[in-house]
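Only one chain is given next, in structure tokens, and it is the form predicted alone.
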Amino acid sequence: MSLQLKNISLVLDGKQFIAPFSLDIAEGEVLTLMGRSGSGKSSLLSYIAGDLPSPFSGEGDVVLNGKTLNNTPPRNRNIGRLFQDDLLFPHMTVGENLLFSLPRGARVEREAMMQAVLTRAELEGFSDRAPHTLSGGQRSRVSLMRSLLAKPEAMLLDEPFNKLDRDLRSTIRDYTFSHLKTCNVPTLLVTHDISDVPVGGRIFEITKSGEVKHV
């Protein structure tokens, strides 16, 4: 699987604030963009997904797999996203909110593997509890695990550590960095903290004139 970002600019009101731009990431590959708050980061991200919204445009094409997905919907593309915020469904179980992913099947199958997952991020037992009874770092590791239950083919990053405390944080990264290695899932890391770069990983960064420059 690779994920490959080529000839890439984005627009504001007429007026190009990043720059035209090429990447490829392979394979299980965890690759970090940098830059100030404002610089496009997000709005990179969102580019990628297919739902970057108006007033912004943006021109470019995101390869998947070889395959050109400028005009697939956001839903078909397979990406999957984390954010600052685990966005769990708080009127569903953490059970639930894993189920939610997979694709529709047989009761027991499903199950199964929900708790298998469940079990991987040694969260066992807690297929009944609601989202809001759970500590940061256990949200964390919920919202990781149905975003790669939905078997995603590449995966974005956006400052998904940013809330939480040191020794959480590293955790919680290096259980993430892991399991989309394990994957070998390609994957676009945002963030302004450069304690959150997996270790040996490239780094580019967004520089105040809009191009993507390697570090």
Second form
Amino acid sequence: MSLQLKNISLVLDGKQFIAPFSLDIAEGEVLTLMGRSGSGKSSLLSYIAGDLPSPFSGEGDVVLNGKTLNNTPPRNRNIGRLFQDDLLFPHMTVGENLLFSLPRGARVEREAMMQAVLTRAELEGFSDRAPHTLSGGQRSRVSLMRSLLAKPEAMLLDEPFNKLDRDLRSTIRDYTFSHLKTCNVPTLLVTHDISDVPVGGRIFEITKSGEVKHV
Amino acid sequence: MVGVGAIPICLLFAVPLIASLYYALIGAFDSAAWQALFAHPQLWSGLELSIFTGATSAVLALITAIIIVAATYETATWRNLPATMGAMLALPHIALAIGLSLLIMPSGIFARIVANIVGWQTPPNWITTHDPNGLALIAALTIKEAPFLIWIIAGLLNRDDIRQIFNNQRAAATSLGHGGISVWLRLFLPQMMPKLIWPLVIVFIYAATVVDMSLVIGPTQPPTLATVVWADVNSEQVINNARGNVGAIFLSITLALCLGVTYALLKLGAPLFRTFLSSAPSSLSLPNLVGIAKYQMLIWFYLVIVVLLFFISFAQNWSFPNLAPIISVRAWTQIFQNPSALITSVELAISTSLTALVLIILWLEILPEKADRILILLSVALLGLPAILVGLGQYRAFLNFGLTGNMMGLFLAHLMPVTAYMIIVLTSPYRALDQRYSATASSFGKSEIEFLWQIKLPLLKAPIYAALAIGFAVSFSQYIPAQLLAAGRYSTLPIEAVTLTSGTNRPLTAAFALLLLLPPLVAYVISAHFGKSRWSTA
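Having displayed the form predicted alone, please output the structure of the form predicted together with its partner chain.
Let's see the whole complex now, leading with the same chain.
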């Protein structure tokens, strides 16, 4: 399992803001891409996920487990994403949020899997709670679990720890990485905070001129 | 001091409105009238038709609106969508119904085209207008109400806060494997529903109680209950008037019950809906083509109607299968020899919309925001209640104060709905203006009047012009109060247009329908032009 980015470049209004680069993320690896705000980190993730909005445009191949995804619609790419906000849907309970991403199956089984996931997230008995009654840390955990339940083949993390309190941040970070490790999927993390980088992980940087360089 | 701002709007809007409601409701205490109503042979069939046409058109309008919004959301079309829908909203219902009936009636354009292809010599046996099931009425209502709902939904989705949250939610749902249908039905719509309920209720009540459109294109044997009531109200006999009054009350109560039953059914169905919400990801997506095609059809329909009315207004002695009529300006000459209805309508529309604007700004400037609730409540009550019920009470109340058969009465009667609509359009943008602008201005030594003229009104020009255009269009399309209060001494365009549709002078009918729709459209274009932001950044 791997996520390969081949000769990817991004353009806005005829101006290239990310120069062609290639990267190979192995299974279980968390690769970090750093850059200032406005450097195009989030646009790059959107390009990989397949929903880069116009007027942006991009070129290059996104290859997941040997399959080129360029013509695959975003919903069929099987790439999970975490955003700055937890994006739990406010009109659904915690349990419904999780079921929303659980693949097709018998109702009882899906229900049981959802409950099992809540237990694993140390949120037993939370399934009927409204998302807004949870703490920030609890919501982050549910959001991560919701992504992983969809059985993604790769993960994109868009500064997911950015809005968390300082003391919560490292706990959630460790929690997230340890869960990603058990899933063993290739993960691309973008951030501007060096403390977000997992120990020993490879780091790339988007320079001012838009080049992606190994640090 | 605070009370001063409230006096004008109370005198000209609130008091007449409350008096109208009072007079409408005291008619309920007449047991003979109730007995007469329940003995009316057309009561139950009419009620059935009213509920059927109202509910069906409301549901169809909602479905159409959702499909069009989902297909155009954040595409190139999206930016122009509110403006296009606004223009459609400006067209009076009656004009649209007349245009549709001239298109689909047995000797209408559509039948002529078919006749020329297959060689018919006489009009076909179609029952396309005034059909017993009210299908033509449902079509006309759906086409008229869909733009309203699209306009409301687009307004919600264009709010910066909502748009950002929704786009993020959509990205999250997509990454979990969900397609467009799932995103709209399971995420966007359930979250928007609380804001859509009142517009939907208004659409339903309007559709189930509409009189003018029903007279033009609705079923006749039997007619809808609103039309039955309308005939009673206009009857020469006092007994029938009383029966009409309780009929309007009965219709209102039944519709309220329908809404109550719908609410209960939705509550009962909630667990099913929750199962649907939490079912597995579905990557189904409706091809955008379907929605775009629907959108194009809607636009083309309105364009065709306008062109058709223009064409027919010049067509004299037009024997059946012929597509090309003898061109004549007789209809237009007739109108310009006696333009009193047009003049009265324009006078009323301009005077009421400007008066309403002044009344509302006086209120908003002098009274605290908390007090707005009273005005909004009154407005929603007026718009949510069947027009025939309010119109009837208005007639009774105005009769007591000598306000029938004169311009003052007509003015006050038109001012009521105009003010109600403008309150709803204007209040929230007016109150949302950043308070700090005022503080900044006064720190420069500007007086409150200077601030109002130099800063506040210019900043609010878009909603102010929009409100004026809406007020103009609302006044232009009033049929019930005009017909009742004019007492035969005055005529307005809706009165003329509805009367003409029961005759056979098609060129004149078409010309009146055009006169009905062009001024509101012009008012809309002018307001859109002057309301435009100075900087075209948005």
